[in-house]
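Take a look at this single chain, the form predicted on its own, given in structure tokens.
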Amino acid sequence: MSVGIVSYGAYVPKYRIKVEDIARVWGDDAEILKAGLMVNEKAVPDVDEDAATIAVEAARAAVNRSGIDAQRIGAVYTGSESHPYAVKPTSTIVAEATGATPVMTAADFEFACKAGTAAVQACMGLVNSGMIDLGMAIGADVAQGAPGDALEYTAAAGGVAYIIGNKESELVAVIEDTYSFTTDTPDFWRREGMPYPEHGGRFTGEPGYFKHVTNAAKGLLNKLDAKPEDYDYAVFHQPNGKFPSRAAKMLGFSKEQIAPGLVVTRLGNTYSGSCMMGIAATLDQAKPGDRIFATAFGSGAGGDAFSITVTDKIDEMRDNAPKVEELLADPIYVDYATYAKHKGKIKIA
């Protein structure tokens, strides 16, 4: 039995702040940054924007761009480390903003930047047991950088939702499998109540990122008896340009199979949508019969990888819901403190 993506749909906030903008407040050098990170501007949320707005947005449009009764959709799971409320599920308020409830589970995933492709995992599972007949699965963030902390320049919002079932005629991408490689790396974290991340730096990407990338990509490779050159199109996850286009080439993918989806560079980090938006961006212009290969990271640590083949229903929905190209597309540019005023960074005491 085939399990897939019966649709997907995806949110960028239309505020952008550019690289310059926050090295000048900090006294960095902004060509240094861009040229390091691999990123120019990144989405800022507007001032009533927050992980649930966002993850109810791609929502909306993952179910208008198939045209599915949302009371078929038994699980709403949303990945975030971001999610506005420490009790209260962000996922209810999706599921009732779609009309999915209310037979229907609901819960939160948290796993740092993979926490929406655990989701997708999840519902994959539901789905194929027979348990529910579709699960929606969403990675959206408004990302923390503590004020001069090197995250603030890739620190970005944005949310992507996939509709996860198994009747053939309505996939438009088969999932052909999954594989994930899992550590305990303390590599980023933030503890409850604390509002900025702390991270060990320069020295966070071999132990964490990169390591469980290319075991995860190469675990999923070697189960599939798979090589890269077998891929139309590759994406990993997105902390800053360098790091996917280091991996990408590390395990023999070229740059041309990685570029319609790293979208990085316009966006930022959208942390548990960064992944799932560049799978989003590749499947606005991928064809039926490409095959997509993607690998999720999150932070603590793990790696998620799947395979995935388009079918011809693509052709059929794409058009009927915004492409992320399009979310991209004519963004509104703030000065640093309308970034800090929109990212509620101006407290007082």
Contents of the next structure:
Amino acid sequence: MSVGIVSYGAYVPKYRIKVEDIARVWGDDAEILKAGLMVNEKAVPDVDEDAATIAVEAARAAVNRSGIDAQRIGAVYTGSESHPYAVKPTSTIVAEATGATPVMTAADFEFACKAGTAAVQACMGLVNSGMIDLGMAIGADVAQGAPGDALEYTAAAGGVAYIIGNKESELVAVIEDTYSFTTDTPDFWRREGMPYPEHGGRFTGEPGYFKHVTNAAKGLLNKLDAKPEDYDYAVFHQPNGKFPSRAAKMLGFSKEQIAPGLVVTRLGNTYSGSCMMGIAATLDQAKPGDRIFATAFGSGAGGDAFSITVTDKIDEMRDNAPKVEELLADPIYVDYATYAKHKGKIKIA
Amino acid sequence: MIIMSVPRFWRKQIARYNLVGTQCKKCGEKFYPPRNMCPKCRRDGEIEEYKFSGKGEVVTYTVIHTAAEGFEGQTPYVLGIIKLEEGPSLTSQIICDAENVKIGMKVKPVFRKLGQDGERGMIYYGTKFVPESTDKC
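Please move on to the form predicted in complex with its partner chain, as the form predicted on its own is already shown.
The next block holds the full complex; its first chain is the one shown before.
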């Protein structure tokens, strides 16, 4: 039985801050940072945007792109590490604002940067078991990075929603299979009540990102008896530009395969939205029959790999909602002070 | 601090999230916020739910520099009256630089945070408007 993507929708706030503006405040060398991170600027939320509003905009874009009746959605799962409430689901807000309520199930997911792809897997299971007709999986974040921390250069805002179904005539892309690799690896965390995450510095690299991404990717390639050259495109979780480029090289994927999905240089790391945004940017330009290999990573730690084939349906749907390129175009640049205001880093008595 | 009880907001939540109002089936008049009775047709009227497209134009606006409690962090911001293409007008924040907002400007709806009840209370979400031509302003 086929399962796959019925529709997708992305949202990126219109504000950006350049690495230079952050580096100036902390006395860092912007050129060294830009070369090392392969990130030039990152998306900044408006003063009244949070993970819930971003998730709603992405979800509405997904519904509008396909024109499906939102009442068919039987599950809404929102993955984020910046849910506005500690207790009170983001997903009920999204479901209400997209018109999917009330006969449906909902929950919030959290697995660092891969909560959104974990939600995709849950929806695939529910759809294929026949429990629901369509499921909506969202990855949305207003990512946190402590002032002056290395994360501040990349922690960005954005979200992506995927509607998962199994009626072949409705699918814009078939998900042939998924494979996950998960271990207990404390490379990154945020304790209850703390405003910013902590991380293990270089420890987030080899034992975190690379181990889980390469094992998940190799596991799926082996399971499908596939090779990197069988795919037209590849997307790897993009906490910066360097990690996915290196992971692609380690696995045998080319620079050309990852180029369309490598949006991190102009967007930053949207955490739960990161890999899903890369897949959306790739779907925006893929042709029917093209194959996409994707692997998300979440600290803590795990990797979710997906093998995707685009269908003829993509050409009918693509233009019905904003493409990632359009969302990235013509940003409004803000300075560090405005960024601090937008992120609520300035406390007003 | 927003002085609004949780149940009071919740009762109007769908109207605020999705611009759901009402219309009178008899005379076609549309209402936002929703009315339970048509003031023209009175007891002969027949009220039903109506979802507005959200497209409209700016009737008038003002720029807030001295905000009410809870909105200090957002100044300067634009507050305006939007006339929806189906007829009714409503007051809303317009997400646009004060220099770029114009009377007659076409707008479309977005989902945003309307406010919050301090650090511990509820977060209120709903509809605001952005210029239709481009998301930039």
